[in-house]
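The chain below stands alone and is given as structure tokens, in the form predicted alone.
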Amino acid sequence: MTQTIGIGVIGMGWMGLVHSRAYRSIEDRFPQSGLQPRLVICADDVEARAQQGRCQIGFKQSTTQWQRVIDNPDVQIVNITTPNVFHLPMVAAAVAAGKHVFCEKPVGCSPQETAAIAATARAAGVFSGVGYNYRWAPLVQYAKQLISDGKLGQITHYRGRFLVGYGSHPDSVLSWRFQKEIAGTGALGDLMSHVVDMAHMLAGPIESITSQQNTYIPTRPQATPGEGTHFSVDASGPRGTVTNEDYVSALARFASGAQGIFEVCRIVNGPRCEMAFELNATKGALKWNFERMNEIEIALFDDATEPHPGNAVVIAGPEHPGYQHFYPGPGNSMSYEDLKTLEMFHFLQHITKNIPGAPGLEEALQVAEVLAAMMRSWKSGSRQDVKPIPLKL
């Protein structure tokens, strides 16, 4: 039966477009499922960006005023990719309307914020998902049911990173991301917000946790509003202060008892993209990371009759979650806005079966609450315990 479901972006900058070109590529990748998104109305304050998306990715309407996009008798998923001190209010106005809510992470400005739009959507009882898109990889969907299966044992250690270097260049230019009063937490939210959920997801809840942060360059030269992207560099501008962290390292205990590590920086030299996990567990392990994603280290020492015994690097193909929506044989190569497609899919599958899905905003609460007790343990200098973020009323 062929479902047909309305599509509205808030936020027509890189990622809208990326997010834009997911519910387009459905249809195509997922012929049998009978899901067709279209593409209603797009947003962005900047009428050049929201008029590309009107006339390059295919929606019928655009407009510069977001609330349009919610006002719109057709839309029935509001899909916000803006800064993240608007993500609030989006969401209340969409959950109010009774529009489904997809949000990029972090999701708030803080976590208070993020527990706040959970409570929000929560409320309303509509649907919502959160852009975790490293959980879609086909090898690490693999590794997960490695997990839940039992093949490696009981997990006693857990390394997480994500190590970038869009902001290295000391004339990298001062975008929202490194602005607190638009981001809020800099690295933290923008990185480690992956870096949890992923552990979330393989190694289970993060019990308490001990946490530092740096911020390496001080000032940044001053950004063109609505050119460029957190990539750009241009020394020409004057200069403005950076108010939030360019580095964060924790030490996790998760609830199983296993120990982890885990490190984030978006100003590190040589890694580009190392989104990245290693697991060690008591018959095995795995280490994957997005910059080889088609590729997963594996060990399983307990049982000679698995696919993998001893030590093997495994290459995506169409026996892994998802990849058979893209390639036929073995060894091809998906890619980042793949992984997309695969979360936009499974988000909208949820919605027509009307089956609660993750991740959703519960799943973004659970992340932020570890990223809380991270900023106390900043102030306090102590380890902290990851509990419940009290709702300011």
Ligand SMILES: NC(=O)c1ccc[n+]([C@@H]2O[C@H](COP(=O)([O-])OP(=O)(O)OC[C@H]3O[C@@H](n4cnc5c(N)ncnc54)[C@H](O)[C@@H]3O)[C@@H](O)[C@H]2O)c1
Second form
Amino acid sequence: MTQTIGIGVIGMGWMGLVHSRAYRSIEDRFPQSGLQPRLVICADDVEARAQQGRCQIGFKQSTTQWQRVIDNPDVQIVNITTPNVFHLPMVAAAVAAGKHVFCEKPVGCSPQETAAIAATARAAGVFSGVGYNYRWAPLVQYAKQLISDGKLGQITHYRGRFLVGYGSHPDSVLSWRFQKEIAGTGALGDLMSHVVDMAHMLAGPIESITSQQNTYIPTRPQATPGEGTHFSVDASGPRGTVTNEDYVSALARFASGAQGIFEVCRIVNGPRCEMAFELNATKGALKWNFERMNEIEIALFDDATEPHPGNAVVIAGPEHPGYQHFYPGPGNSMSYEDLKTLEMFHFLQHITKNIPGAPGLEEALQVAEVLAAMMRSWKSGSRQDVKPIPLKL
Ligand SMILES: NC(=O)c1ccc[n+]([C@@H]2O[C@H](COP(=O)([O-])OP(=O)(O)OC[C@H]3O[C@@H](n4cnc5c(N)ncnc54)[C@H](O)[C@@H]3O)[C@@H](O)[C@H]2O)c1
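What about the form predicted in complex with the named molecule, after the form predicted alone?
Zooming out: every chain and molecule, the one shown earlier first.
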């Protein structure tokens, strides 16, 4: 049975384009599913970007007024890929109109906003999705299976990190990501949100945490509005102040008793996009890095007292969840955008089959509770329990 679903995308920058292409790929990659996403309308306040959505990507209509996406009767899913400051008003308007929402991480400018957004969507009873795309790498899903099947035994310690260099040049422009009034937090929301979500999925809830943060490059050249990306380097503009953090690290204790270390940074010079985890368990170990997302290092043994050879590299293939939709044989490398296609497929399936699924706004709320504890630790200098966020802005 075919099911047509109307998609409206708000924010046609990097992620807006990626999400739109992902929706467009679903019929092609999942022909048996019957899912037929239709690109109805896209919005961007920069007119040229909105028009690009219509002329190049294939939306029927484009607009500079985001409310028109929500008002369109053919739109069932509102996909929000704007800077963080707009997440709250856009999700609130979309769910008030009874639309399902896909919102990019970090979901708002602060943990408090994430909590408000999650509460609004929960009250409206709509489906939600959140862009924790690294979950969908076939070898990450395989790692999750190994853990839940008990093959690794008990997790004893977990290391998560996300190290990127989009801000490493002192003249990397002052894009919205560096401005508290548009992004809210810096590396915490941008990068740590992914790291905590991955840790939750693989190692379970976090009970308490201590954290520190720093901003290493205090001023940057102003960006030209509507031009470039957060990777742009352009020293020509006057310099403005960076108002959120470049770096965050944390020591965590999981509810299971496992220990964790997390580190994120947007100004590193070596790694290019090192969203990675390593975990140690009583019957094995895992090591994965998005820069080499088609391989994972795995050690599995039954008797920890016997000598074992340590990690062995496993290359992705059709036996790993999701991979078979892209290639028939092993060793053909998948890409970031393929993870987005898998992400949108799972989101649409939850809606059309009417079954709850993750990750959505409830998972984003769990991440936000950990980020809130980290922020309290920055102020107090002490370990903080992870607890519910009071619902007031
Ligand atoms: N999951 C991931 O891996 C990932 C990666 C990158 C970004 N993100 C998230 O996606 C979101 C967007 O990031 P990006 O890198 O695409 O940013 P971007 O700057 O490339 O794109 C944002 C777009 O929103 C448009 N916009 C701004 N205000 C608007 C408004 N009021 N109405 C309509 N459009 C408006 C901008 O003109 C721009 O085209 C952020 O929340 C970010 O955290 C997630």
